[in-house]
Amino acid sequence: MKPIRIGFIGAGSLANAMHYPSLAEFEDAQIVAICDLNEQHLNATADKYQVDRRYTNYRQMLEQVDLDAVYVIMPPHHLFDIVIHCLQAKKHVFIEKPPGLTTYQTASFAELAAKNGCLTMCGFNRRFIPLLAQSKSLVEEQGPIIQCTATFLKYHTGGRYYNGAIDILTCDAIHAVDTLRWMGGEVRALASTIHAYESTFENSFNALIEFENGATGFLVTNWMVGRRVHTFEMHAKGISAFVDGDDCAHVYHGNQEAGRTITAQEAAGSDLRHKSYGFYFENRHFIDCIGQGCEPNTCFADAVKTMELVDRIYASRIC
């Protein structure tokens, strides 16, 4: 098969430091085409990975060259319309997170994406983070999920995101939400607290959760707290797993004292962070998704319905 052609808008940090270096190791795919409005990083980038079509102008990309699938990379308050466009033009789209600044503009990718034939992803890269998945299995392995849990801390002072065009909960912590998600199943119920502390914008989001098939969920989040902590539990019938994705997994069964750690490394193979967090392993996915015409996990239809739960957790504040 011939490679899957590939379009970047958006040269930045994120892009050139987990999918351009992920795309680049994939004999299927190839970066044809990349696009910026800043000259500087889109040659560097271009250069780099030997690309020769550069754009300054995603709607010249689009028209001009050959594309299978667009990688839309940039701050979620610019998505909507290149993405309706890219949509339009019947190309594959990812996108990282959030999807889009409200459930509404979700909905709208999702339903376009649907009529017109494009497969679709949403970079939730928790839910490829390979000792996360991989404790997942273990877990699941001695019977259903019971019990779930996603912390996520931040000291965070730098004011509102994006100068206020999205709130923390949207554009952050999106990611706790859906690996719970992702480990729970759908929601049946919910209550939440959300406060403002030392802000004048609401920083910390927590709730606690009964899914549809009777599991509970902890959402634990707060953005003024000591430093970046990002873990996850998921305990089923004797078996708990007490998982950071930036450092270890343990895994205790049986009631076992010492149990069994498995490093971010070792369960990716690798030491290098586009691997160790997720980011070559969702790309992966969704070139593979491409290749045998199948929806990927993340797409615009199930980001929705994470969308939908940060709506929920916002309705369901009981202060």
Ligand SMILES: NC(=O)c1ccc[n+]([C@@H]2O[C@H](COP(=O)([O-])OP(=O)(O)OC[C@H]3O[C@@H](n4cnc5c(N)ncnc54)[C@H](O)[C@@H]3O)[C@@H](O)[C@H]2O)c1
The other form holds:
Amino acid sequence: MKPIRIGFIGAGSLANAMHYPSLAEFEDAQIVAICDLNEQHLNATADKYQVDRRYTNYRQMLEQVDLDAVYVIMPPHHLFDIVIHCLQAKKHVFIEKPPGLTTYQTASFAELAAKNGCLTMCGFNRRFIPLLAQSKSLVEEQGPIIQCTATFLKYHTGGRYYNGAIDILTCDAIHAVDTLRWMGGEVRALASTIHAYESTFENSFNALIEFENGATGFLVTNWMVGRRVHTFEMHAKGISAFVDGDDCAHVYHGNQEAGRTITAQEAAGSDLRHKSYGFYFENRHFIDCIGQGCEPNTCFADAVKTMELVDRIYASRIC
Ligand SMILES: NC(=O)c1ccc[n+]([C@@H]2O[C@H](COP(=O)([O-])OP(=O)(O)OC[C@H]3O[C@@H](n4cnc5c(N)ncnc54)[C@H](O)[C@@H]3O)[C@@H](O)[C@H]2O)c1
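Any chance you could show the form predicted in complex with the named molecule after that form predicted alone?
Starting with the chain above, the whole complex follows.
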């Protein structure tokens, strides 16, 4: 079978740390062209992955190179025109989170993708962290999840994201929001608190969630506390999993004192960050879906639902 031909728009830090090394390992995908406005980034990445077709203008790349799919990996306020152009050219498209600046933008992407038969994916990589996926399976073997928590903490002193182009919840804490949807399903009702602690802009977003199936969820995020902590809890009848995707999971079952501990590396079968933190597996999913002609789990239409939940968190403040 012919490898899937990939073009990259963006050769920045996240793409280089996670997406290029993942795709370079796949025999059924080939990076055939790269575009970046920054020629240093462009050439360093293209040299590393031995890619000859190099562009600083993405329109030229799309005109001149025969591509099946395009990765658009750049800051969220630069995405819109480029993603629309790729979808108009009927390319399959992968983007990072957030999937645009607003739900309206994400919905526009999803609508055009559906119209043009493009397969799409937003990189909500937490769903693909092997440790998290394995923990979820262990819990769900005992029954449906009845309670879950997504915690995301940071000590952020860097000011507004991208000089104020986008808020923290939509840009970054959205990882925790999306993972709650993945653990608990769609949301029936919620109440939130949002604060600007020691800051001129909002940096803590918390919610109590009632899922449609009756399960309860908790969103706990704060960008003004001790350090980066990103953990998850999932509970079903007689089983509880406490998961830190950067470290390990503790799973307790049926009142047994000693739980089972699984490390992130054990679950991923690798010490490499792009594997243990889910990026390799989300890329594998995207390429597999293109090969099979089916929509990825985190397609743009699904990303609209996560963006809508972000909007509901803003709209449901109790204070
Ligand atoms: N999933 C995660 O955990 C995670 C972590 C970090 C960042 N991200 C996301 O990854 C995305 C990229 O972040 P980053 O920190 O790697 O960005 P970056 O600034 O390091 O890289 C962006 C690159 O895009 C290039 N670029 C910008 N506009 C362009 C254009 N019009 N044409 C061609 N090239 C252009 C820039 O020159 C730069 O090289 C963001 O959406 C961010 O939210 C996700």
